[in-house]
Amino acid sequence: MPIERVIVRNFKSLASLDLPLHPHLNILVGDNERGKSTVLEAIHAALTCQWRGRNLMYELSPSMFNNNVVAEYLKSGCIAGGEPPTLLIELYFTDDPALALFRGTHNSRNQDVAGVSLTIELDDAYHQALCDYTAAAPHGAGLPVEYFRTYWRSFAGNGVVPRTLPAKSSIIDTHASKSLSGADRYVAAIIEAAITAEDRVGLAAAYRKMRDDFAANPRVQVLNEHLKASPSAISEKSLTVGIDTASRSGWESVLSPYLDQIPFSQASLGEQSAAKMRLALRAQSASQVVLIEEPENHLSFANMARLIENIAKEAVDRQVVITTHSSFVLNKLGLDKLTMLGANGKHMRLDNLPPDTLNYFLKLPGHDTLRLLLARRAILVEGPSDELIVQRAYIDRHGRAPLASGVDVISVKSLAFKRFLDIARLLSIDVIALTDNDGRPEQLKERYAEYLDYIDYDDDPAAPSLEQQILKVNELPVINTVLGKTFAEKTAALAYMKAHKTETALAIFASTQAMTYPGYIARAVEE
């Protein structure tokens, strides 16, 4: 029972989102604050009506609502007749006769389909109270969530009962949980969820026996006798010590995991993350929807490769949604499973890329395709030497490195330009590719006929390379100063520059000498 579509309104950073999902594997990428984690939280909340392990109706917080929507409402409020903010999460299921109980038109698309919705909206009984609050609310005040109610319903309009849900979900986030009093609660919760009822009873009995044995220990009894005899100004009752026997202090709360006899909290962060992820994937075998937050956290490439193999296997029988900033994860699991989240809920799926472009990136697991996907603007160049010179040109123009402005200069072989530009066109990424004309500008135009809006170069056939372009726009004394040489003619300088491309680029990048850059580079570094 896969989820076909997720619709979110006014939930945290997502003011509006309509996101289709693949039935098996989904990879979400995007810059920070684009809503990747929020999508996972939204899916889990709509399938459980829980927030961080507790019933959502008892955990309502102003931070759940989109800040901009709330601020706009509080600014005008009832005075302008504005509608109070409503938080909505809808999950649309695949067409399945077994989901008849969840089928109906009670959804924002008015479609007769199966699904569930989670809504947090104003309780009508508090409408006037909210109006009074907005009239008097100081600047920066939050939404009074005590006036709101939670509704968990099927698209048939009925309240949802957890046992009738067609799917269970679980969130795996290895770096969100902290260790407390020597026990990692994340690992403890996973182990507790994975064992049988019989095992749980046995563990509880063993823990109770351990507490009883501690209390019966002669040294503990001597200590308690001493405490009983000590006067107390606070209470007339006897003071003793023992292991907490309250029901809330069961074996789970004192469990202390070990890795090869090393306390879990003292193991490396990479080992902790790998162990948590392995345990979680096993323990969540009953979940049809598995939500994974940044699986690459603290992992080496070897451990990450093993983990990705396990995730790929899990995605065969279940629906998996992953957030990541790792190009390794992206390329290994498949660019065709990628959804790029942009600002304001905008998103694009890459399964519409030309097949040869998809295959190109799938065969390059180490290539940093995410640099293009996450850049505000990208400049593609043909090699490391070109990259250094463009970096320097940008610094000279703006007084700062390109990345400080969200501009990434990416070294790409010219034969791969079209592959990257296919992604740029699909996602409307601001990209320019800089290339030599190789003495054949007309052939260059033919080669990139469909991409000319993304390509820039100098069409002088007498200056086919970057080195000749630099010599064309700079006098020889400038070149000699930059290179630390005393060439008498430009032909000698050109021969040196072409034979020492890297040294020349490094010299230009490090030099304090002002110089002129070819027109196509100067245009590329303009904002």
The other form holds:
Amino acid sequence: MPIERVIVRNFKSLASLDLPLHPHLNILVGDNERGKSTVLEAIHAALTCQWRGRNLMYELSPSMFNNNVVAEYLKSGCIAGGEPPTLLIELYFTDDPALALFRGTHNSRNQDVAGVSLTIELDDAYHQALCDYTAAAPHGAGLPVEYFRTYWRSFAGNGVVPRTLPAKSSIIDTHASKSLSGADRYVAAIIEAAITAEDRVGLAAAYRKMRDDFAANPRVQVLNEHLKASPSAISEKSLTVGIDTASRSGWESVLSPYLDQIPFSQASLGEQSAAKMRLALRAQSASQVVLIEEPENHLSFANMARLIENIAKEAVDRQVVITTHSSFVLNKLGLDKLTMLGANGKHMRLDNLPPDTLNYFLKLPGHDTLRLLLARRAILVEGPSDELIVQRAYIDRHGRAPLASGVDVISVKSLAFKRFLDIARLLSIDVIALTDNDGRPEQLKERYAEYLDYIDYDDDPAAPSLEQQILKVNELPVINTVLGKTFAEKTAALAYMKAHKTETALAIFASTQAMTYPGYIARAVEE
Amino acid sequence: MPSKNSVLMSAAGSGKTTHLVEQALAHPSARIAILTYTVKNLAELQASFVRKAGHVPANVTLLSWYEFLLQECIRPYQRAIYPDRRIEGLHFVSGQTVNYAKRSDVARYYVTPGSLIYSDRACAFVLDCNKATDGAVLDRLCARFTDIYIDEVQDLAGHDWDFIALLMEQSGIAITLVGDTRQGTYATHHSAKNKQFKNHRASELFAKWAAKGLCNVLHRNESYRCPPSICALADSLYPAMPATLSKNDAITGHDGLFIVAHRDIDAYVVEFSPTLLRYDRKTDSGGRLAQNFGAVKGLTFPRVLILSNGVIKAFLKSGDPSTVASPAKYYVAFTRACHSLAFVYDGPCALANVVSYVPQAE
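For the form predicted together with the partner chain instead of the form predicted alone, what are the coordinates?
Okay, now the whole complex, with that chain kicking things off.
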């Protein structure tokens, strides 16, 4: 039962999101603070009605709502007749007659489809109370969630009975555990999702029996005899000890996982992450949604490679959603599974890249793919020399390095320009590729006919290379100062520059001498 | 021609609950909904599953008639004709809703200001909704269930029949109706629509459907519960209906019909421990625990002692069943006992085969 689409409104950093999902593997990338983890949390919450391991109905907190939306409402509030914020998470299931129980049109798209929704909205009875609150509340106060109610329903409009849900969800967060009672409880939850109902009943029975046996142990009886004999200062009633059999706490709370005889919580974070993921991926039910946050955290490269292989294999018969910052993870698992999360819930998928472009990136080992994806703006250049010149030009123009403004200058073999531009075009990444004209600008124009908006060069055939371009716009004394040379003619300077490309570029980058840059570079560093 | 749909009319005590449960258990690959009107009967169905199979199997969904309408028929596509708010539940109407709204004015005609749907119009809403969605309601039901069994079908009324006819005619779902038109003690509502088919007149509707080839009508006239004398007495309330054949020939030493004088009630209770039944709370039980006729439908007791009201007294005195003007509840009460049915009654009884109880000597 894969989830086909996730719609989120007003949940944490996601004011609005409408995200299609692949039935097997999904990789979410995006800059920090774009809400990648929030997407995982949203899916988990709507599939379990749980929030950090507890029933969400009793765990409402103002931090679940989107800050901007809440602030906006509290500012204008009832006075302007604004709608109170409503938190909504909808999961749309793939069409399957077996899911008819969940089918209906109770969803924001009014679509006849199976799915579940989690809504947190103002309880009508408290409308006036909320108005009074917004009128009196100081700015910056949170939303009074006490006036809100949680509804967990199918698209048929009926309450969800968890047993009838076709999918279980496991969320694996590989950061140091932030759950309330440590890693054990977290792992226990994953174990619980992985075993059958019968096993669970058996475990609970075995645990109860162990407690009863302990209470009946003669040594405990001796203790009780002793207590009974000693007069109590607290109460007239007799005092004994026993096992609290009334409490619900069962084996889950006392079971502690061990890795090679080392208590789980004492193992390295990397080992912990790997174990959590193995457990979740090995879970019994194939109709499982596994949500993994940044699998690369705390893992050595070798371990990560193994893990990624595992994930790719397991994702064949279950749905996996992964967030990552690692271009290795991304490239290994398949760029076609990638969803790029932008600002304000905007997103793009790469599965409609031309196949040869896709193949190119699948083989690319480096970080360049991700650099392009994560850049606010990218300038593609042909080599390290061009990169240094562009860096310098940018610093001259703006007084800071391009990366400080989210502009990434990426050096790419010129043959790969088209590949990168394919991605950039698909994701609407602001990108410009800078190239030499190699003395044949017409040929360039022809080769990049479909990409002309994304490419810039000088069309003077007399200045076919970067070095000639630089010489063309700068007087000889400037060049001499920069290079620390005393060439009498530009031709001599050119010969040197051609023979020492890297030194030349480094000298230009390090020099404090004011320079002029070729038109296409100057244009590229303009914002 | 055999139809996918069937109507099974059965006498009280013929074991129709058992029959439904066995049918369901015999089809583990079918997706079956079993619907009934009363909560008590729902519990009885559930208990029967537990007795026979240990639990209600996963392919069987037990729902009350109104749960079914609300969860499976009304809500999923309500937005097609009532997008304003989610319909939260049912507003139970005794009698008919009178609010002078036109049917096209959906919000007012069907729904209360608190977003509850008027129970007597629930089925009409389903029909309108199915039409507005081009059959989406039926499509979804088809995906949900291959079979729908409706128990205690005599309790249905009005638009319920139109909806069931639609299910029979236009859905791929096999519909099985089970009931005893003699036991129509409730009605899901009191609509003017189809009122000629209310309760025991429903058999005329079934005959019409059968003639159109919409369904087969079968009768089960054996009672595994009641001995012959009790069957005969109950049958006499519906002279036009086929007679019930008793399949219970157990002998306990105190079998058949009895009269208990008012002063002997306690002695009788001590000796035979009968279940006490009364028409309703207006009949004085002398502080004893007694159940109303209307609440015991579908239930079986070894022995029954009925605290007679005026109608029963007149019947016993005259021996004429036509003195019982609306016999449904009496029919239910008479057909609960496996062994003995006794009436509290002082005076001469005109019925044959009735034995007067004489307490054992001290």
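C-alpha atoms forming the largest set that superposes within 1.5 Å between two forms make up the rigid core. Numbering follows the first chain given and starts at 1. Everything numeric here is computed off the predicted structure, so don't read it as measured data.
Undergrad: Please check if residue 202 moves between these two forms, taking a CA shift of 2 Å or more relative to the superposed core as movement.
TA: Yes, because once the rigid core is superposed, the C-alpha of residue 202 moves 2 Å or more between these two forms.
Undergrad: Given a core-based superposition, decide whether the C-alpha of residue 438 shifts by 2 Å or more between these two forms.
TA: The answer is no, as the C-alpha of residue 438 shifts between these two forms by less than 2 Å after core alignment.
Undergrad: Take the rigid core as the frame of reference and indicate whether the C-alpha of residue 377 shifts by 2 Å or more between these two forms.
TA: After core superposition, the displacement of the residue 377 C-alpha between these two forms stays below 2 Å, so no.
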